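Single chain ahead, written as structure tokens, the form predicted on its own.
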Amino acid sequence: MPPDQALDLSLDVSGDTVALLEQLVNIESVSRNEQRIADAVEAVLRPLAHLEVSRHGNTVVARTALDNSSGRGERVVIAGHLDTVPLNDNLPAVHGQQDGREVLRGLGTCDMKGGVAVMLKLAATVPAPNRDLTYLFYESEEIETEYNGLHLLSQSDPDLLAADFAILMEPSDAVIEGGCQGTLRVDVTARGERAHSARSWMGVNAIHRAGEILDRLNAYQARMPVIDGLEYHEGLNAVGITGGVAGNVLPDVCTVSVNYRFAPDRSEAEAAAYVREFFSGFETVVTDSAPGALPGLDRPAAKEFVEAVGGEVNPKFGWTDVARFSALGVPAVNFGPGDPMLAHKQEEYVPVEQVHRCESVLRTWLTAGPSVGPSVGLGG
């Protein structure tokens, strides 16, 4: 039986942001499984008159639409993702301490229904934010690409993605971390000649013709460009290697999977160009490739963000779905409560303080200075 087959499915906004999180975890939302979590998202924000919703699959769009004759004018996306990856004995959602700190522990706490529960309190609670915004709450994050609700809005409708920037609400330490570096793979190849192992000298044994491959990634010095002020650090490491035929035979073909975690200011081309270079005189093809985002933090709206958040940024060496909005043009950055290393184990928490922080944040941010009205809320 779901850990949520007996639990009442609607979603509380009136209380404790906590309290929300925990109601949220306990819906059962591994992924291409998102309809109940989004039906109850939907049955929260679907009254809201201050909000124009709209339903794709199992994923939840919410605008506001303000009058911007004060000459505001900006939009700004604030997304999370409802799916989970499989359980493993950690539904339903317990309340616990952890190094001295409160903390909620369950499958989704960190990745990512802690950024959900901030997403969906304020979406209900504040009517008239002082810019616009697009709340995304979309399903299928954790598999493959050609399920990926933000991916499958930016095919059907890629102006619900419009903005001037963008929050993904993964757990970041509830630190801003900016853009994401992109991610290739290739299979670098190095060939030989087959030939009995008595008789190595009639042959050309292709895993020692690998090598120099190796040899050439140990050499390897690591560009570290900075960007928006933000020092990111690419790496390029063999992942993987296949080669060899039987126990008296040469080798005529040896492989070497590599993994290049390039900078956001390189493209997908320019990164692939990069390393059919390197490996100059091998065969090289590419098998895996995602865009990097660029933080875009000389934005009016990301600078006004990073006061708000504090001003520490660290960059984001991982790849997320930031990297969708900047292939957008959307500059994008990662803000969400609880540990990343934290994600997919089954010991997954979140400290109940950073979700706090996180809310409290937002709240201040999306209704300091220049508004089109007052702000209201529930409670907080």
Second form
Protein chains: 2
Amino acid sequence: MPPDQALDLSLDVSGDTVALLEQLVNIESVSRNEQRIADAVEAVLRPLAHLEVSRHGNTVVARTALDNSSGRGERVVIAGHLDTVPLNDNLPAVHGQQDGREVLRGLGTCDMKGGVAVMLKLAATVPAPNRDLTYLFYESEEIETEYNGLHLLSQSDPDLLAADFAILMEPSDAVIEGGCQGTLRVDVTARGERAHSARSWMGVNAIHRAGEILDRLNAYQARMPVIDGLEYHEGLNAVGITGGVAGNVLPDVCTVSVNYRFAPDRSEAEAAAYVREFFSGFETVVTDSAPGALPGLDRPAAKEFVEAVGGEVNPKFGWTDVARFSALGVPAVNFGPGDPMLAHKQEEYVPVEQVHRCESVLRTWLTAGPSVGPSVGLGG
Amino acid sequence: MPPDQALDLSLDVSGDTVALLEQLVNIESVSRNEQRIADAVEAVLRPLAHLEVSRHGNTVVARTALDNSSGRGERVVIAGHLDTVPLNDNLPAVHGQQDGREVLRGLGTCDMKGGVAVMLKLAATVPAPNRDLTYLFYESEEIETEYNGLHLLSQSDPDLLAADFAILMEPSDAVIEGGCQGTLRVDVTARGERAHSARSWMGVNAIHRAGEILDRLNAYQARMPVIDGLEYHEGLNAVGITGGVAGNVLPDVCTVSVNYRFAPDRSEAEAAAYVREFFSGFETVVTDSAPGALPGLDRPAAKEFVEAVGGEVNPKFGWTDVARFSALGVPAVNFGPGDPMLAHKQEEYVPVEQVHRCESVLRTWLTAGPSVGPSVGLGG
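Okay, that was the form predicted on its own. Show me the form predicted in complex with a further copy of the same chain next.
Full complex below, order starting with the chain above.
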């Protein structure tokens, strides 16, 4: 047995949530290596009488099953992934200061064990919430979809994802970010005719022809539609360009790889049609796309949650797994501690105050109104 | 001893020059593998009393040393390289027809064993030319300068290259091509600021900025100066473009590699200054350059040669080793059988008539006027 597996990996959920976060961060869980952290999470939840716990690979699902006469007949998913991007000399976790704020630094502090700690604390200490909850601690969000625990669950056990609303605890600076924009990649190709560069008038330079592709990109005006009161901001950007045969040859092919980020009022098909029209006259091949997610803030559960947080909602520009919920018909928002701009950075950290605030907001929302029981162990 | 080294590689210069060409083609001599062909050439020339032969690596030099009272006090270099580009399933040589003309096909027929066969035939059969001659059969023209036999000789034995005029028997469709254009490569770089493509307004897209580089190239008007009565044709072309970090990142660097082909009235320094000015506002790094060569058609030996060929002279657009002679103060022209557009092509061939014509023109020129002796063995 390797030494690190001999360590006591049991998690203590009785103390402050930041202490729990530190324990979670120190269980290294790079994608495809989530067994130990999933075991530790399962060990906390499995004994709790108010939860039905199931294990699917290294994804742990914990559900309340309220007597509907006392609950609201509504189910909310709270989800977070257990994995991180690769180690970058940034473990174990370290307490520090940043811009006058107390923070915890280390791999996964921001993306997204801060959110996972809040989920785990709530799952353990809110035995009788005012609506049914499904906690999803899932594996392999940071890598290909084929490994993504949420994707796998949607294939194997879609009933477990059924809900009226979902909160994905990805970092959002502890502010609700509604929906997400879609993303599409398209290769736009200009063609020419090869010729020796000493007799360039014998050929047609494909790189020169690609100048018009770049001209169109430079003239692009971003669409900024307002959806459910949120102003999205599209983007159309070259993310790669290649062309060239040899130092003395006019190239016959030049390809610009373009990434279109589109607001969630547009489908993948509409997005593809838009780029084809935008680059008309050039060959276009869509190489990759993922739909956006509408914020769905008109749903009752979403409205109440927004009120509980204080009414502030921002649009989500980046693509997140909220789109997977949206595709299942479940409106979803991002809400978690940590600055999304720090995700995947070596120096990632999470402000302690945001961890506490997210926990407090959710606890208040889940226990307010026609509460069906006492909340215990108010951490943080 | 490998079987092919056991073959009889002696060359027969007593027959038609095309028969000699076929023998030369069938001695495979890809760059760095010229020993056998150099040995065969040396074996032909070494016994001839009218030539002083020296060997330098796989370069063979054969010089006449006329009594100046009978010659014109003038020396002409006739040069050709022995190597070819790599094999491409195009040996041995095959006789055939092309557009109604008799041709010889195979690796090196065009570039440039047609010229080499003419040189070797003349060296063997014009024992008393009307001007001193230096025949240069040299190695490794098709690869890096450090291996080029002409370059090596200019370093080790520059006296052997001294001459009033040089004829490089590179393929020129049996027409004189005067001088050559210079070539310069410059990397032109646009810079920006990285950002996640979901929030593209936070960054500056370097590929989009490179659009202006391509716009300038598209607006370029080629200079076409007339020098010694020859109209050159410059060219400024992107030959490569690179940019891109990842499919979701605005790139911060995009580099366009540009090849400038410049007429021989412009120096390398002037060419570099021109491209820097042309791309002002962008970073420019000159990565490679080689000077052009002035046609030098005002020299007496050149004038006579032009008259002997019938007066037709074209400008040479591609860069050739005539520039090495020019740098040594020796005016030089290209004149050899074969279409230069077929050089380096799998299907290269040389028209039989052009081989005979080049031989005939040179023989007439070298034996006309105040001839100093009989010409023997008028081949072809």
